[in-house]
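What follows is one chain in structure tokens, specifically the form predicted on its own.
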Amino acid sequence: MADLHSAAKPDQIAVTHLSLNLGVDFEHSILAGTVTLQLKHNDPTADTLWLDTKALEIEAVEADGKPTKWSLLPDVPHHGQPMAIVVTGETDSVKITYRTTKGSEAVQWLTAEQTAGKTHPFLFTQGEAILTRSWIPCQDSPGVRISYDANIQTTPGYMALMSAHGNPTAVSADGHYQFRMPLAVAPYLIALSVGQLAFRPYDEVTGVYAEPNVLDKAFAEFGQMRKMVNAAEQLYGPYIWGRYDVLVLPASFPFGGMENPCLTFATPTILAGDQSLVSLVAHELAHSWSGNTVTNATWDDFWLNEGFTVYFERRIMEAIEGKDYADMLAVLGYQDLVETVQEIGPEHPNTCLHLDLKGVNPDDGMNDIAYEKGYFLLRHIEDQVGRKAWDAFLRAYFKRYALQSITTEDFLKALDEDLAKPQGTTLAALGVDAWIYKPGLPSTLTKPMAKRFDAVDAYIAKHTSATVAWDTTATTSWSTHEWLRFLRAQSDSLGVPAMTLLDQSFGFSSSTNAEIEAVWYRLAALNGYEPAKANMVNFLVHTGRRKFLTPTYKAIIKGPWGMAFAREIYGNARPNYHFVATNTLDAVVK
């Protein structure tokens, strides 16, 4: 199926297989060398291999060892420049000798005083959805799936890490690294970080890179990592992957996770000291089966990756915590679903399932629709089924498609084939066409109960008078999910006064836990609480990722402090902030 996103065309020659050569310049902030293609001749009469860019400097370029013509195409917006190689039916490989630019939206570039032991500078990629093509020239396409190796060369004293196999336990004296990744994969899953980093096992299948002088908290919050691969293993069959390490970078780091194979990148912001913000990690986890095994074709079917990682996220943690604690996720993740789709509009296309994203950035498609509407769909098939019979079929679409790209249709034929037609039904009686193809909430969507949450309700009730402290006796055994519960339920014009009472109560103008943090700071932004602001500055200003980021500055310029001061702290701040966050927040903070 042709990608819109691409201006490969594998269906006439495919890579196979990429082999990068790489030098890091810290000194003038670019990767230099080389990546070798192999090729796969699908159309015997192709004499073009059409190749992804995105602000690269192309210096030189050979079809098997000999100097070919070649040219980059004017800009398309979004996409960068499409490269066309001149090749023959029977060339296997062409090797192009590049380098990055300032441009090159994959990579952000750290100074030492913007890492947590403000000694070294740091450097990492982020290649979902397509911006690979600006760190390396592929076909930049989640249908095209292809195997790699590299060669890394550093600074030494310096680590370097890929989602791949081969990362070190130990700094490389000569800072040379070898990678090789052996099983194929989309190429928004090539990562490559390089900075001062230590490493600590848990075992010989778990472990966590992090600076040095993080390491410790690190190591401390991801204590279930073996559990969590272990739950996962019994649901829905063997991790394909070799190691599962979790490294933390930097606080500029965009999402809370991405699941790049073998190594998932981690914000800092999930280090709350106490392992309740690590359903993170078991969704970065599930990406190994939902995204990195099996991964969507094409962006308009991003879905198919994020529902089924969600779902699955709540199993590994219903596994690990029981079925309370997953119950409370749900509740959380519904809230998150019905105030996207009232913020996009009930009649939006873009909140449907299957997305049509043609013209635009994929990255503007990627909202709570794919994970949370998605996850429901999931949710609600297995209600009519059963979990027995929806288990059996999850583990034989895990097998059946593994190593594969697929689309939405290649799914609901593997639901027809494999459940539907089984268990005696039909897709039209599960109804998932309106889930997948109509925009807004489905009315067959249950809406989940938590009952965890029913305590935090009941207390918020029994608190009647906007004078009295709150009871914090109550609180003492909350879990974050609770007191985001308890948060979320404040009326967005609560007023300084009670504001001020929360605050005196629970202390939240000073918390560390960044999920409170975001609640309370937008809280704080739309009453003009002015305790808070110095504290909410500081954490718009040291923190990039984007979940947290959007919602505060809109909070800023919908209240009193307005737009001018939201303008004032993003000057500060976009420096900080990797491309991904600033692609959205250029049209928030106009």
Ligand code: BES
Contents of the next structure:
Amino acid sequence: MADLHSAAKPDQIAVTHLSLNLGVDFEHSILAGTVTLQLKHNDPTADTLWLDTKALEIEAVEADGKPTKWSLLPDVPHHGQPMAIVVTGETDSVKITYRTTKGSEAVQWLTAEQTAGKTHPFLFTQGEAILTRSWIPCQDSPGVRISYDANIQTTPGYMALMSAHGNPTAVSADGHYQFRMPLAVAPYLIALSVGQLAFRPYDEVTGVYAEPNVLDKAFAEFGQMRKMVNAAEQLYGPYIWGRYDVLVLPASFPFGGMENPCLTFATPTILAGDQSLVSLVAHELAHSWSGNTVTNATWDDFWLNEGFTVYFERRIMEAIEGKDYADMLAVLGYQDLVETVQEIGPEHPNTCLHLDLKGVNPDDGMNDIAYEKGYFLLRHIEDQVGRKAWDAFLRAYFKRYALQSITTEDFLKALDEDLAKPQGTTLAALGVDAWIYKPGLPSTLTKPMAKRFDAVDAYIAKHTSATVAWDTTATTSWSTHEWLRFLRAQSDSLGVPAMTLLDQSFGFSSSTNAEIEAVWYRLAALNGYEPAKANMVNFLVHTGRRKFLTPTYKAIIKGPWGMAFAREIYGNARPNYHFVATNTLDAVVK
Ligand code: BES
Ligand code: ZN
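Form predicted on its own done, so how does the form predicted together with the named molecule look?
Below: every chain and molecule of the assembly, starting with the one above.
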């Protein structure tokens, strides 16, 4: 399957294994060393190995130990520079000596000041979607699968972690670490983090890494991890990756979580203190099946990764917290879906599940559609065939395509052969086509319900006076999700008096739950609500999670504080953000 976002030609020569040998230079913010690629010749006449690179400084290239000719082609927008290496039909391996540069977008180098501990610099990489090429020359396509090993040399006193086996449980004396990923994974799943880190295990399978002063809090937050792994295995089959650990990163991490194999990378904004945001861990864990075992072959098939994972995430949460809890997640997701379709436009091709990302940065074409429309499609199929048959299909699907990269059409083939036909139905009758290839909300989309939200809605309906304080006794048992339901129900043009009343009743301006903060600060910015301003600014400067930043900046720009104020905050905050966040925000705050 052709990948429009990669210059690699794996049908001619495929890389099957990669060995990294890198030194970490915190002083100059450089990773330098070698990568050795093992080759498989699919076309014996091919004499060029094509790789993806972006902003890398290449020093030397050897083919089977001897210098060989190579060249970097001109930069292609979003893609970087294709690299051509001269080989023969017999070349077994290619070794590249290189270093990263300031333009290596995957890597974020943090100063000590930008960490929680404030004493040591820190680094982490983010590969998805097409950023691995900016720190490793490779065939950076999710359709290519490689095993890898790595030697990382860092300064003594630092811990290095990777998406692989061999993660340390303590700091090494000499700063040297070794890793091994024996299963073939897509290159976007190679990840590295180095810093002052500590580890605490829950049991022989799960554990948590964090900066020492965050470890207690993180450990308390993720107490359900083993239960999640067990629930996931019960649902869709064995966990094949060995350990499952979570690494809590400094606040600059641009995503909620990233499913790096063996070691989920996570934002500290899920440390709410009450375990209320841990469905994110269920999500990243679920990717161990949907995404890491069965992988989207191209970014046009991104929904295969995320839609399946949201479905799986909610099934894990249902298993450990019950149906009423999972229902709340589904209803919030439905709201996101409807809003996203409205925003992008119901006729817009970007609201199809199957995308056409030709010529665009895949990161710009990815939105909630893959997640939520994908989720509701799988739920729609489940509703028609029944949970028993659907779960059996999913178990078979993860086995059938294990450690393969597949397209939407491969999924449809399996759906037809292993579910529709045995159930005496057809893909046409299941109506999947409209979901995948047509824009907007399909006519067969069923609106989900959540009992616990009915209570929230009734509570809101009862409060009819905009001047009478809210009755706070009814809300004492609410979880984050009920608060989100409550806040999302408030009008964008609430006005300062109503916001003041809300704040006096519930103290939203001093919330330390990032999900609640983000919704509240958006309202504050839209309404010019001064008492929330200082905390909002602090939040924007200290949080790098794009999902929270984008709506807040947009609200500031739209509201009375305006673009000038957004620009002022952004100027201070931008050095704390990762490339994927600044890449989005540079186009928002102008
Ligand atoms: N794989 C994604 C993150 C991602 C997507 C990185 C696209 C780069 C490009 C990850 O699994 C994810 O979906 N994270 C979400 C959280 C999840 C609970 C919806 C996030 O970061 O908010
Ligand atoms: Zn995901």
